[in-house]
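Next up is one chain by itself, shown in structure tokens, the form predicted on its own.
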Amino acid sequence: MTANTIELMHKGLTRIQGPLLFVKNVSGVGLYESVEVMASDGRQRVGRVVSVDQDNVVVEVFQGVDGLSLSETRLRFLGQPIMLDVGKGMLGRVFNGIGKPLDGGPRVSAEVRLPIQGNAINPVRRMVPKEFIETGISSIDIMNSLVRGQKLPIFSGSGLSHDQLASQVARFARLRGGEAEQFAVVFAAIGVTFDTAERFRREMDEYGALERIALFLNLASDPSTERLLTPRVALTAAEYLAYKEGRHVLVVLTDMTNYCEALREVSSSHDEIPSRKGYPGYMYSDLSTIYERAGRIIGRDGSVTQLPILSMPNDDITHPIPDLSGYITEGQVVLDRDLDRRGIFPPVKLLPSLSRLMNEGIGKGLTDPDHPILALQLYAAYAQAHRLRLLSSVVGEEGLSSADRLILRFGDAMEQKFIHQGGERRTLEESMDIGWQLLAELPDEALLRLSEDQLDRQIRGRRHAR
């Protein structure tokens, strides 16, 4: 105990309501202070103070209130926020949603204890996110590039293959060049089924990726309030790895919709006035305390990059969860149900997808000098193919010109050969080569964004080689 840590012990509650415990006659405690909740059988649970007034202190319990009684439950107020033990041994380990080991290994040897709420990065000390992170996914690396320090969400839908995509990104992602050894992944699964959690663990282990990953698993069977801790625990571990050890950390959070549902449930138990679709009015600011923990800091070598994944209820991109996430983050990668039905994986819908910081991480000296123009030309040709599909559904393909039919076939090939890649990992060079090969099927007149030099180097040579 530190000198300023007050340990107050109370026995007996006045009321239990949902995940909340109401205690009277408590003084000297602060908001969001950590609380140990002990049942009559000696089991300890984690809680925090969420309300303090003249009559009551309200404690939110993160691991459920089953087995707690008004007369026998004891509370220890610790005088500090909820802390996480962090150290060099976190990589290669599997933890539950509140940071306790699940893999049978010992507790992490703590080099420092950090509050899981974290601290906002001073805007004056923020660096612009930059430099490319290779995910091994063509539709992201070429068309929606991820850069260090960025937060780029994936908007999915219920039943789509976002869990498989999350696993592949965690296993495939890497840095290019001499900094590859400084890369790490923090993977947080929020409210997933036991089978999904085991698949994540097994795939990381089988592919030899677990040694550079810290895996946090919050199950659907765990108390929903625990989901409010999981992303913050994972980000606290990531910040230690980034800003203390100098690593470039990619944080994958799936599924943030489960987090928001838990937030709505807890808000309802507080009797708070709901906002859109029953979610609390402060959900925007709450999400920002998670998303804004991505970034780079002047004078620090490491970075924290976020790839949060959320499933849009009813595939509605205007739903409060994707809507508010879009305001805070720097773009979005959208998954498409129609592509998924056709067996295309990952089913990335390119036209509404966007990485706003893409240009900070690609081009000469970063990836390839022709990378930006390749992405623009692929996007332009694919958008034209999409427009022609709509037109052909009215007039029929035979009503199109021969040039239009070439572009229409390009759109099909783009989906089957470029977007679709199954379970294989592609390097940036392999993805670019596929893109150039597809563009070589089009006539020069359709490649208006390419210079004469680029046509000679990248297109005409490939045509002659066929």
The other form holds:
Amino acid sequence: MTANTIELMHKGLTRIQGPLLFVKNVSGVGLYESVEVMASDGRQRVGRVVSVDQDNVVVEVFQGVDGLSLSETRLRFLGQPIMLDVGKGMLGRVFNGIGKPLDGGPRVSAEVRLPIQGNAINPVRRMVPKEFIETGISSIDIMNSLVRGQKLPIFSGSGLSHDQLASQVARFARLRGGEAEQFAVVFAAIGVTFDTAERFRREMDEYGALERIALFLNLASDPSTERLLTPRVALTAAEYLAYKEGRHVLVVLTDMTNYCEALREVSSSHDEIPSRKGYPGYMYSDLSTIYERAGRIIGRDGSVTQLPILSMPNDDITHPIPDLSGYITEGQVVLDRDLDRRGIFPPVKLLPSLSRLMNEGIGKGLTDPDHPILALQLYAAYAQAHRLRLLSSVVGEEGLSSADRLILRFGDAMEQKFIHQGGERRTLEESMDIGWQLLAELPDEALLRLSEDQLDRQIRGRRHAR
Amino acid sequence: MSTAEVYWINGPVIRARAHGVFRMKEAVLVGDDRLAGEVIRLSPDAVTIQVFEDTTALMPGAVVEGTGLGLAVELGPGLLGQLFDGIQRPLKVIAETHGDFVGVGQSAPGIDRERLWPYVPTLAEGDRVNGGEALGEVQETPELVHRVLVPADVKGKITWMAPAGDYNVEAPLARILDSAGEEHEIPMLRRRAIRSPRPVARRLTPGQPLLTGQRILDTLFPIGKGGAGEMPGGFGTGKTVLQQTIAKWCDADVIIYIGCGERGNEMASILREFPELDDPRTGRKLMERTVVIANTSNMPVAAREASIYTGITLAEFMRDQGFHVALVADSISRWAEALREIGGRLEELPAEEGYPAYLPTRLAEFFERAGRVETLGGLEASVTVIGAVSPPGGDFSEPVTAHARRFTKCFWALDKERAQARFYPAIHPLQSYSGYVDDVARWWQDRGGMHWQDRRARVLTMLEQQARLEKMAKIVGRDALPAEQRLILVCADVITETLLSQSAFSENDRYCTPEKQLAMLELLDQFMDLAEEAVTAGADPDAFYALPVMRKVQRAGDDVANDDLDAIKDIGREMDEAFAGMTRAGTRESA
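Provide the structure of the form predicted in complex with the partner chain, given the form predicted on its own shown above.
Every component of the complex follows; first up is the chain already shown.
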């Protein structure tokens, strides 16, 4: 396909509606082809073809339509989907939401041009993610373990400390016993404030990791439709770093809620039939083309691990955004306002949190043979404490048996000693030890998940030590 | 063949001007990349087509080629152990020829043309045959003998028969002369339309359970061979793990696992695990009896819609050879969403939640393809369908969950609260049900479970009463309940831990034989008898928890191996003594 420039006079552009341009008398244009849109002021914007008819084309403009006129707008159809130039020297740089340098530095040497939409990894070429990443955070390492190639979102709420948690993971994360080898961080700001992006950059800087990070910024003030491109641009860069340069890339996408809002905005401008809460019916499929780009491929060195952040509107986990995300991602780390208020950091709400790939990455030969059973028993006891808490809020603690009161105390200790850790980095062994200590406070009959042998090795000794 | 010219493109839906005749549901090829598509609407001036591949870069003017055939799959030996996408492209072959990513226009035949199969005829020249009868056999895997059948619509006299030997799937194996004087050449390879069910001689009702090795399913909510079941659950409730568990351990001959709009890494884990795990019945590797259909969420949406039909057609093909097939679909909701997306692009008037009004009809058609049958060849065989449903927000009143319920007889409701406590399988015993209990009760009785139905009912009653009493305990406090009521709470707790909890990762517990299930049910029955007696004699039910034997009862699933059922008897004896000791102590006290 050759690029054909068509200068459109007032006859061509017939209508501008929301982010959509309706163009007449164009032929030889393919679906999802990228388009350069130039206003009379010479400012260039990126668009793409979303619908084609015999000689009518609808173009979606990603960077706002302010200042466009019917008569003076020129369009250039590029004959290819939207591409990103990738090459050496992307790390340490700051780009805008469509991958143009923002830091005054030179353009990236375009070794390869890749379509930002990406392609689905053939399932038979996927390597099962099982390399445990030690994040240094007990509630993740022990209870919701992260592995390379996983997509594990943080479900948060406005004003909670998800950004600090993401930055802590980005700084602390390493393979056990491994050196900090070929790792890199790609940070995509999707409609967040300048502050958020800058704080992340600064924290990485203080940690001396700035030359390992690439930032893609679509800030709150940037056009909302551009948000549809930013995660894809960032992931395209990440895939280059992973599969061409062999790095283990952690991609932080914040905030996916803003992405979904933009999707809804664009969808309604297409007059599409909305599904739940006005979000388009294809939001699941659309989100999956972002999240499913996490993975490891057989025979390639690098990996793409995703840590998307999304703020649950009104803290509601059943809202379509967290709900559809949760059906695609491999678990979720849920943050809780109550814990946050009580000064517990990170405020990870354990019960609804989950890592689906955990069992692939932990246990004998991977972390510790007793790691899986420790997590199960901690979960079982903590869930029981949670139930008893509800019960005691009605009948009072006196209405509980002494065995139940022990469990209740275990629940409190779990939050104060295990979940809460401030800015401290804990090794897996340190986290496990805290877990066993807490369980040792409970009697045998409350520890049904543990075998006699496990009680002997891990619990009874710790009771005697007291 | 007819052709048409594309003039309108909207995502996976295109319209073209026809030159020649197109039929509804005809398979077509679109553009230079020959993308697979299917005719879904006809009007005087337009053929509307859904395209099963990415339509990026497709232009008006592209040529559509009709095939004259319905959307079909290829059938023959060599399906087992394969991984296909939603329209039966062999993903292993595609990875070898096209690399790590799935792209546009990549295709390869579903059945390998080169491979030779050892064929042995079972009929001879001169024999008269009917459709569905076996002509000969192929040892497809060490456990499974593939039967080469006479096509359903052919009957007559065998005029020529290939001798035993190695043949590829296209080689003719027999010629049959029908009464109209037409001669049919029969190879192993078949092409069959996926949208309509394959014929059978007679439909039967399920009579034996599909054993899954999961106590809460087999003992409490059994599904019959040939039954249909629905498994709804919000995200994170363990649907996929349970689906995979069933696919691993159920006692079907062939498993069709459909990953419909789900995660790529899950498919990878099946591909890694199944070739390593042993089938508990045959000792062969699980992958040898499994076909995986993977249309992950980021693969084209129209192919996702086709994937469940591809799967069930494969299932029927294996069933017609006389096998018991279990089809596990994860998830039906993603298929329904694909219907909704295509419907939206066709500007159809939406019904509930934006789903097209024909959603219930399509669900009914799909689930009705499950069943126990007598095949045309006179064999007893079955297709069992188990569909996971992913209700938005975990709300079971949404259309897909609610409609699927109308056409299935097993309802396995996954419960968020249990899943959050990492209590697996997280099936809620009060929200779930099975309509096959009476059908399979006889089978359990024949296995020595004379009291199976009564004991099962007793367990469910306890759980039902527990729910009621817990509400009361929340208001007045557990201590305020009389001993008989606290006894029910204790019994229900013990049942929950012993019978309902089952570890998928424990060597002993991941698969529980029917014999062990019966033994554990009996153990619980004994416990309830002893506990009731003790409470009547004045014991405090909450004291039972501290009896050392109760840890053994509740850990029996995990601690006792399937072939060591004496150990359960030992626990029973120990429990007798413990309770006798308690009663003696109680009597002394009151004296």
